[in-house]
Structures are given as structure tokens and as C-alpha cells.
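The chain that follows stands alone, in the form predicted alone, written as C-alpha cells.
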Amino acid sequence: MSIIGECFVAFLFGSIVGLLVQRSRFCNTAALRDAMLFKTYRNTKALLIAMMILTIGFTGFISIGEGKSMRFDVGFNQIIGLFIFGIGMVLAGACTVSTWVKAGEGNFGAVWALLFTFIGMFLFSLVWSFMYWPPAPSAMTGEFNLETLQLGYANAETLQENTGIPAIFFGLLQFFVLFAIYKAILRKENKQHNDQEINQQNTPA
């Protein structure tokens, strides 16, 4: 496919993808957040089965010889940041997707969550380029290095090429797991429901 048809279908792709999000309000802190503060799991549900969608696909394409997966060490500083991460989620009260929605949709509360990650992610590309930290030169190799607590590389792609399993094999193990988990929030909505009817029929009229 040439540069232009990929931009297209980038474009287009993007499109789709924002006018879901948009329709359907979905966001991955909230779906997160109302599971765990209030107990409903409309946007967990619909997170899951993205997941699993896309865990297919991915591991699919990678099983293929056709994915064009990432490489980046995972480490000790990837786990901080994911918790730096969440807590400026849970302040500005949306994820990245869905501020970008609201940004479009004119909610100058969410134009300035956007303007302080763009510059978060610029004075950041300074000390790493300035200070290398983490240590990126010697630590940050592909490999597992205790030391600097790196774990290398750690994806499908990289799984399939040092087991030679193939990569659709992982790919459906994480599946059954976000299934189980879907399993289980679908039960728990049930016994909620069920409740409810057991407590509107004890109640008298």
C-alpha cells in the first residue's frame, strides 16, 4: 500500500474510531473508576471486549508475519509512569481518548488537560535526551537486566520468536482471561438486578 493509501485508511480509521467514542462516551478512566466507586459496568464491558477484539487481531497479524509490533523495555520507570499516568487521568477526569472528544466538543477544561500533557511529554523528551534517566544506553537493551530493573522486551511478537510459539497462542490466553473477567461482571450485574426485583417486591406499596 502506498504512503497515501495508508493515511487514508488512517484517516478514515480515526474517523470511525472517534465518532464511536464520541457517540457512546466511552473512556477508560471511567470505566475503571464506576466499576470500583459506583458499581456499574457499562464502559468496563465495552472496554473488554475491545481488548479481546484487538487482542486477536494483533496476535493474529503478528502470527502471520504482518504486524508491526513495538519494541520498548519494560521496567521498574514504565510502572511509575503508568501511576503518574493514571493519577493526572483521574484529575483531569478522562482519559487521553475521550479528552481529546471533549476538547473537539469545546471543553476548555479538557483543551488545557491537553495543552499540560503535550507539554509534560516535551520537557520530558529534554531530560531524556539531556540525562538519559533511566540509565537508556546501558540498561535499556531488549534484555532482562536486574540491576537496572529492566524486564527487555516483553510483547507477543517478541514471545513468539523466543519460545517459537506462535504469537495467536498468547493472544487467545489473554482472550479467555478478559472473558472470564466479562463472565463475571455480566454475573455480578445479574445477582444486582435480581436483588433490586427481591427489594422493590419485599417493599410494601
Second form
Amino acid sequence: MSIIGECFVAFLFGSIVGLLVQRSRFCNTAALRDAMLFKTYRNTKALLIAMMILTIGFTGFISIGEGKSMRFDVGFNQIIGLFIFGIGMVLAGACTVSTWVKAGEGNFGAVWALLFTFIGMFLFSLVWSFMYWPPAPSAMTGEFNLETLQLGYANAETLQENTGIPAIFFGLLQFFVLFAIYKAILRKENKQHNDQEINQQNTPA
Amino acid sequence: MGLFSKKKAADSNTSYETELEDGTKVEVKEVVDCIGDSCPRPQLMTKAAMSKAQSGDTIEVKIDNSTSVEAIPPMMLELQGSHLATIKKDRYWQVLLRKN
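Same protein, the form predicted in complex with the partner chain this time rather than the form predicted alone?
Everything in the complex follows now, all chains and molecules, and the chain you saw is the first one.
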């Protein structure tokens, strides 16, 4: 496919995802926050289903040698960075997905959040490149290196290359773990509803 | 909107009576004004108001943000309350909640 064709397909799929995210009120932040804070699981279930579909599709493509999977270095910088991102996402009330949606809806707070997400990433990338420790980009070689706190590439493709087992096997493992969490949430919701019905029967009208 | 928005006047604590769709009258004890607040602030303010409320009290929450309006009724299980009605006004939704 030509580059323009790829861009067009990406734009089409991106638009569909944007429309679905806005209409369904899907929110990654709410998926994690509401489960802990309000014990409601609507978005958590949606996130788990999305992750299940993605896992199977993604590892399936790797197994048959199709697709262009990205390679990410995993290190302690990710763990720290994602923790900071998690705090920021709950304080801002949205991660980047919902911030784009809110910005499109005309929420100026979200426009500010989006603007400073990029400014913050840019400023941090400047500081990060100057120093060797904490790990600099030059340390991210994809190899395990404890001195620079890098764990190397960690994704289904490298697992497939290193072990010779098709990536779909690891995908199915992750699928069943996610499915078990999904079933546990459904059981918990059923229990909540049953408890509520018992309460309503016990309280006089 | 949070950033650069004006401070709101204190919530009115004067109780008043309002009517539900089926004609039953309810006395609203407290009004929580969340107009202009984005998700999740209305949910947090509802949680705070519900935890302060006495059993049987009715609370009105004013929200103009559709995500929060939809998120509030499922929260009621956790907050020991019940959702009475969501009434659409000219520029906000009036969500009526009762503490069990």
C-alpha cells in the first residue's frame, strides 16, 4: 500500500475510534479510577474487552509475520514515568484519549491539559538527553543491562524470536488472564445487585 | 472547567420542595452545584455530599456534563443511596438522589 493509502486508512480508522470513544464515553482513566473509588465497573469491562481483542489480534498478526509491530525498551524509567503519568491522569481527570475528546467537545481545561502534555514531554526529553543517569536514550539498546536500569525489549515479537514459540501462544495466555479478571468483575457486580435486592426487600416501602 | 474559572457562590442550604415525574413531592435538603465542572469533579462532590447526608435526605446535583450524569446512578450502590430522577433543565441536568 502506498504511503498516502496508509495515511488514509489510518485517518479513517482513527476517526471511527474517535467517534466510538466520544459516543460510548469510554475513558481509560475512569476504567481504573471508578473501579477503585466508586466501585463501578462499566469502563473497566470495556477496557478489558478492548485489551482482549487487541491481544489476540496483535499477537495473531505477529505469528503469521504480518503487521509492523513497534519495539519498546522496557526499563525502570518506564515504571517511574508511568507512575507519574498515572497521578497526572487522575488529577487532570482524563488521560490523553479523553483529553482529545474533551478538547474536541470545546472544554478549555482539556485544551490546556493537552498543550502542557506536549510542552512537558518536550521539556523532559531535553533534560533526559543531557544526563547519562537516569538512563539516557543511548542506553536503550534493547538488551538487558542492569547498570543503565534497562530490561531490554519486552514484547510478543521478541518472545517469539527468542523462544521459537508463536506469539499467539503468549497472546492466549494474556487473554485468559484478562478474561479471568473480567469474569471476577461480573461475579462482583452480580453480588452487588443481589445485595441491593435483599436490602430493598428488607426495607419497608 | 477548573483552571481559570471563577469561584462559585456558596451552595444554598435552604431546603425546598420539588416534584418528580410521577407526581410525588420530595423535599430537597441540599443543592450541589457542579455546573461547569468536568468529570470526575461532580462524582467526587456527590460522594462528599452523600457521605454527609442523613438517612432519608434528598440531594439535588446540578451537572452540565453528560459523562458525569451517566456515571452517577451506578455509584449509588456504593454510596448507600438511590437515584430518584434525572431531569433535563434548560442548561443542566438536575439529578435527584436519596440517602438510604
